[in-house]
Structures are given as structure tokens and as C-alpha cells.
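The chain below stands alone, shown as C-alpha cells; this is the form predicted alone.
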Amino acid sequence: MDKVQQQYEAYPYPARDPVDEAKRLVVGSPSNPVEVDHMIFGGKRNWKKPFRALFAGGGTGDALIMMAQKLSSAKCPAEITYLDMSTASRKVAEARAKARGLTNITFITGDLMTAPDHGEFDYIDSTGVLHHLPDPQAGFNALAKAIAPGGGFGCMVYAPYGRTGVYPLQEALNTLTAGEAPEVQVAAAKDVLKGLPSSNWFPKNEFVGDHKVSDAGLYDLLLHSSDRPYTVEEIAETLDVAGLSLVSFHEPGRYDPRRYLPVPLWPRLESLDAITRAGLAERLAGDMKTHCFYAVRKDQARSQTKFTQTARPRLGDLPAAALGRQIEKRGEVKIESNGQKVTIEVPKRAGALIALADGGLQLGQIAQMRGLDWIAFSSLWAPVDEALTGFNLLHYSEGMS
């Protein structure tokens, strides 16, 4: 058994108790079906048709259970495959599925490098996994081969700058504890953390906190034997080698350097391509500890869904009417992104449009209800689209009904 597999047998990650399934459904990105539709399927996916999904390195099952539950509730004839080398993690994920009565998942203990052996998939999720492989590029390549025509890929990998202080401490702890049992390493790491000098960068980093949540989180963050971060540019290069094309980062607004620069400097951005701009934003922000993104096969390159008259807007868990009233009054939305408070400016006049964006109407229908022609509507909606899709608050999708 290699060191990575040994770790997840000792400390399945993230730590989850199947009993909690009775209280709540853990949701997030990637792999929320409406978000997947927006990013991969042009907002037009018919969820009544068969759908094959693979969770490559499914861990204890957060994304797996989220998608499986939502597709089951929508009566989508889904075939979902869980693939992970850790039997301990699989046991937790299976118990969570059983607690919910989910029957649309096939559990397989195995290496994600075997993904193509299990057929082609409309969607593949690999969250927090590929950056732990001895050869991450080989992992990307293998998953790319298993994506069906028209399908896509949702992924999360670590980013370097928001994890400042993590990697030197990983090296120090490896020097001190290499070869010891996982529980002994965790105990030693806790002692080290108590005695770190104020000059160490790790305790100064407010963006990492898994070590405070559980022993599994501490081990995954500070004692992992194989862990490499990716910059924006490295993600783009890795996808290109795998034959994939980036659709969008999750919360693309965070990858817009205009958020971090004064207006007089914006003209300097005009000559930069999209990846260079996103990489600049990553370096200016300094708080990105992960990169979550969607990709498709290179021969089917596309961008995330754009707004058209037939696009159906959905605000997720945000109540459309209440948000519309708030925007009409204040002209802004306050959210928390990556642990930081963000104020998103939206034209007050757009509040009346947002109030109808509950998934029941297409944009063209909303325009008609508000007495606007498409040109007038578009001029009001464009800043709404940029602001709210930029922070994953708005998607275009026919939805799950």
C-alpha cells in the first residue's frame, strides 16, 4: 500500500458522519447539476434522459452524494460510478448513500487511472484528487479519455498563493515524522503547531483552516506525502496536454484583474489573453487556495452559457423576489467569497428583472413582462449577468423539472 492510500485508509477525507445525512445535504462546486448544465451543456440539458457520471477519487462522497440525491429527486435515469482506492473512504460514502436510500450509484474500489475501462461518461468529477497523484498529468489524460462526446469535466486542484506557509511546514513535518504511523504523525504535528514561532508564515495564513476541523483535515493539509499546487497557467497547460479546453473557473469574477486594480490601470489589461488575465488576478488576489473549474474536450471547446432570449435564469438558493427588492433599494449584493466579504454592484433598475429570475421564465419572457424590447432588456441585464454569474449566484438552466 502506498503512502497516499495508507493516509486515506487511516483518515478518510473529509471527515463525515453518515448520521448527518438526516440533517442536511452538503452542497458545493463542482457538480451541482444546474451549475453543470450552465457550464457544460449550454443550459439545455434534459435531465429526464439517461446520464452517466464518474466520481474519480470520490473520497467520503460530498460531491457524489449531492449529485446523486439531486438527480434521484429529479427522477433522472442516472448511472453514477464512484471510483476510489481507499476502502475506508468508500465505506463512509456507501453509508451516506444508504442513509439516503440512493440506488443510482455503483461503488468501485480502484485507481482513477482505470477510468477509461469503465466506459464513457457525460460528466466526470475529480475534486481534490489529481494534485495528489505521483503523475498528475497522467491522471488528467486518463480522465479526458473517458469523457463522452458533448460531455465535460469538473475539477478542483490546490492553488499556491492562498496556501502560503503550507508547503514549508509540510517539508518540516516530513523531516520530523517520516515513516511513523499516521496517528503518531498527527500528534507530533499538533505539538509543532503549538510551538511555531511568530515568524512562521503558516499561522499568518487566514485562508487555510482544515487542521482546526479534524485530524483528517490536519493530515490532509500538513502531512500529505504527495501534494502539488497549480497556478492558472499550469492548469491551462495541463488541460491542453490532456486534450481538454477550459470552459470557466468557478466564480470567474474572482479571476478578473479589474477587481484588484484601480480604473486608470485597466487599459493595460486590453492586450492580455484570458489566461494571462486570470493568472494576473490570482497573483494580485493572493487568497486563492484552490482552483475549481470546468472543462470539455478540446474538439468541442465552448464557454459557459451566455444569456439569450431563451435562456432560463436561476438564482440557486437566493430568493429572487427578495433579492430584486434589495437591488432596487441598494444597487448592490453583499456576499462572502472564499471567506471574504464582497460587494457586487448591480444597477437598481435591474432589480425588477432579477425578481422574476426564479427559473420559471425565460429571459425573453421576463423582458416582455417588464415591457422591454430585447435591446433595452439586454442593456440592463448585461451587468447583472457579469456580476452574478461571476460569483456563481446565477446560472442558465432548464433545471431539474
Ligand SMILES: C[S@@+](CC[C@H](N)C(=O)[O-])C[C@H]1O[C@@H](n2cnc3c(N)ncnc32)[C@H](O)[C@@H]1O
Contents of the next structure:
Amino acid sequence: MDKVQQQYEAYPYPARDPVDEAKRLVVGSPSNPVEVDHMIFGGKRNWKKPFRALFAGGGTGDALIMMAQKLSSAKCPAEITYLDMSTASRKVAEARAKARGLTNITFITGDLMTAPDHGEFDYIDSTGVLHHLPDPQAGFNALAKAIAPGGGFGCMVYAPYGRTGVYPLQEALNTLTAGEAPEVQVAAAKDVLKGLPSSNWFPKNEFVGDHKVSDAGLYDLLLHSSDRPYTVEEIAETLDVAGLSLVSFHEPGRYDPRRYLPVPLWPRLESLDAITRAGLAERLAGDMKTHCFYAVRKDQARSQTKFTQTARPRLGDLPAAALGRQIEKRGEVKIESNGQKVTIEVPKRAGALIALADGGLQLGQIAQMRGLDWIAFSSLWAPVDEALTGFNLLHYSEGMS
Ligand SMILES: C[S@@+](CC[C@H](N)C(=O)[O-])C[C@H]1O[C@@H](n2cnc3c(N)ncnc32)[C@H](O)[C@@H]1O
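The form predicted in complex with the ligand, contrasted with the form predicted alone above:
Every component of the complex follows; first up is the chain already shown.
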């Protein structure tokens, strides 16, 4: 058994108890079906049609269970495949599916390099996995081959700057504990953490906290034998080699360098291409410890969904009427993004439009109900679209909410 496999047999990640399924559904990005529709399918997927998804390195099943539950609730005829080499992780994921009575998942224990052998998929999720492979590019290439025409990919890999302090400590712990049993390594790492000098960067980094949550988190963060972070530019290059094209980083608003620069400097951004701008945002923000993104096959390159008259806006769990009133009153929405408080400005006049954006109506119908022609509506909706899709508060989808 190789070291990575040994780790995930000892510490299935993330640590989950199937009993908790009775209390809550873990929801996140990527792979929330409404988000997948918005990012990959132009907000127009017919979810009554069959849908095949693969969770490559599905772990203990967070994203898998979220998608399986949501598609089951929406009565989508979905076939979801879980593929992971850790039998201990599979046990947890299977028990979670059983606790929910989900019957739309096939569980396979195996290497994700075999993904193309399991067929073609409309959607592939691989979060927190590819940066652990001995040859991550080969992993990207294998998953790209298994994406069906028109399908897409949702991925998360580690990012270097938000993990400042992690890598020197990983190297130090490797020097001290390499070859020992995972439990012994964890105990030693805890002792090292207790005695770290105040000059060390790791405890100063407020963005990393997995080591405080569970032993599995500590092992994953500080003792992993194979962990390669990616900058924005490296992701773009890796996707390109795999025959994939980036749709969008997630949340898109965090990758807009204007967020981190005073307005007089904005003209300097105009000559920069999209990846350079996103890379600049990564370096200015400093808090990106992972990159989550959606991609499609290069032969079907596209950007994230633009709004049209037939698009159906979805605000997730946000109550449209209350949000609309708040915007009419204050001209802003306050949210939390990556643990930071963010204030998003939205024109007050758009409040009346947002109040109708509860998923039942198309944008053209909302315009009509407010007595606006499409041009007047669009100029009012464009800043709403940019602000709310930028922070994962608004998606377009025909049949998912
Ligand atoms: C950090 S966990 C992430 C789990 C899950 N995707 C999530 O985000 O919650 C990484 C998972 O990838 C699996 N894994 C690593 N390399 C793999 C490979 N070559 N083939 C299949 N699974 C692999 C591990 O067993 C582990 O369950």
C-alpha cells in the first residue's frame, strides 16, 4: 500500500459521522447542482433527463452526498459513480448514503486513473485529490478523457499563498517522522506545534485551521506525503495540457483584482488577460488556500452563463422578497466569503427586481412585471448579476434551486 493510500485508510477525510445525516446536509462548492447548471450547462439543463456524474476521490462523501440527495429530491434519473482507493473512506460514504436512503450511487474502490474505463460522464467532481497524486497532470488528463461531450469538471486543488507556513512545516515534520505509523506522526506533530517558536509563519496564518478540527485534518494539512499547490496560472496551464478550458474560478468575485485595488489603479488592469487578472487577485488577496473552479472540454470552451430574457434566477436559500427590501433600503448586501466580511454594493432600484427573483419567473417576465423594456432592465440587472453571481448568491437554472 502506498503512503497516500495508507493515510486515507487510517484517516478517512474529512472526518464524518453518518449519524449526522439525520441533522444536516453538508452543502458546498463545487458540485451543487444549481451551480453546475449555471457554470457548465448555461442554466438550461433539463434535469428530468439522465445525468451521469463521477466523484473521483470521493472521500467520505461530502460533495457526493450533496449531489446525490439534491438530484434524488429533484427526481432526476441520475447515475452517480463514487471512485476512491480508500476502503475506509468508502465505508463512511456508503453509510451516509444508506442513512439517507439514496439509491443513485455506485461505489467503486479503485484508482481515479481508471476513470475512462467507467464510461463517459456529464460531470466529474474531484476536490482535494489531484494535488496528492504522484503525477497530478496524468490525473487531470485521465479525468478529462472521461468527460462526455457537453459535460464539465468541478475541481478543487490547493493554492500556495494562502497556505503560507504549511510547506516548511510539512518538510520539517517529514524529516522528523518519515516512515512512522500515521498515529505516531500525528502525536509528534501535536508536540511540534505546541513548541513552535513565535517566529514560525504557520501559527500566524489565520486561514489554515484543519489541524484544529480533527486528526484527519492535521494529517492532511501537515503530514501529507504528496501535496503540490497550484497558482492560478499553473491551473490554466494544467487544464490546457489536459485538453480542458477554464469556465470560471469560484467564487468569481474573489478573482477580480478590482476588489483589492483602489479605483485609480483600475485602468492598469485593462490590458491584462483574464488569467493574469485572476493571478493578480490571488497575489493581492493572500488568503486563497485552495482554488475551486469549473472547466469544460477545450473543443467546447465557454464562459460562465450570461443572463438572458429566458434565464431563471435562483437565489438559493435567500428569501427574495426580504433581500429585495434590504437592497431597496440600503443598496448593499453583507455576506461572509472565505471567513471575511464582504459588503456587496447593489443599486437600490434593483431591489424591486430581486424581490421577484425567486426562481419561478424568467428575467424577461420580471422586466415585464416591473414595466421595464429589456434594455432598461439589463442596465439595472447587470450590476446585480455581477455582484451576486460573483459571490455565489445568484445562479441561473431552469429546474434546480
Ligand atoms: C482529501 S480527500 C478529499 C475527499 C473528497 N473529495 C472531499 O473533498 O471531501 C482525498 C481523497 O482522494 C483519494 N485519492 C487519492 N488519490 C487517489 C487515487 N489515485 N485514486 C482514487 N482516489 C484517490 C483518497 O483516498 C481520499 O479519499
